[in-house]
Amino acid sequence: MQIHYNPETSVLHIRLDGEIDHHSSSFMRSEIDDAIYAYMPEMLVLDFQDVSFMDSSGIGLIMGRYKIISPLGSDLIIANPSPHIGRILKLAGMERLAKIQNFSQKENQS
């Protein structure tokens, strides 16, 4: 997992990787929450480009982070989910909580 904060734009970009399941999600939650409280971003981007698998723990991960940033007036973006994970997100209704976007490869590498 890579965490990048841009103070000029108040964007916290977190690039998740690997599998998001019961075991990995607790570590991810802790790291993401620490970064949110440290930077208090106006926008949180959870980048799923390198996520190969996600179960319901991933939905819980997203919902929990939404509950933290929403009272701050911050926006949540779920970026670059694979088609399979994108379908899971849509079935779970995540579009009501966050924008789901795909960015170009060039933008993700900056």
Given for the second form:
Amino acid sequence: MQIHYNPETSVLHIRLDGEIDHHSSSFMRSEIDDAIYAYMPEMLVLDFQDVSFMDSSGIGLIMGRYKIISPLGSDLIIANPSPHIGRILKLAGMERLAKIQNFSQKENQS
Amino acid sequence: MKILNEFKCTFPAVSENEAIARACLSAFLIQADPTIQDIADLRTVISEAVTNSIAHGYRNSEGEVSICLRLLPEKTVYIRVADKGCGIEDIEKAMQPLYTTAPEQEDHAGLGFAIMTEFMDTFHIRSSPEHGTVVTMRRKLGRTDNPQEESSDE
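Next block, the form predicted in complex with the partner chain, ref. the form predicted on its own:
Expanding to the full complex; the earlier chain stays at the top.
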């Protein structure tokens, strides 16, 4: 997991990786929350570019973070989900909580 | 229905085994020439079922989860996941999207059954409080939302 905070834009960009399931999400959760409380960002970007698998534990992970940043008045962006993750996000109706965006590949590889 | 192949295993209800159950399923599916979407969907389904047994059936107490995978005629895959955990008192309630028995701080979405019913052609659940839960599901392979995927085999 790569965590990058831009103080000028107040954007916290978290690039998740590997497989997100009930087992791995508990570790990811505490790392993300530590970063949220450390930076109090105006925008949280959860980037799924390097996530190879996600089940409903990933939805729980996103919803839980939304519940933390929403009272702060901050926005949530879900970035670069694969088609598989996109289907699960849609099933969960996540577009009601967060913007789902696909950034260009080149931008992310730099 | 004739069983073309079958794979069974039983493992302790610890969360490390969720990934191993997915790996078993992926390996089993290869013989049936699945689409990329078949693999992704079925991996999600078994992950949900096994997680339900571990996180809800046993509530992180000790126990065993059994899975049975079958290849049936016409590229149909059968998945059975069973536990001897606490069972489900009210299946209708448990099946409702967003319903979960887990404490709030654990961030369970309550979407496991919704995903299983959406991604499978058939879904059955039997449960007895104190005795455990069995889910059985089937799906015919070949599902794809991407029309280019099928023709890319040439």
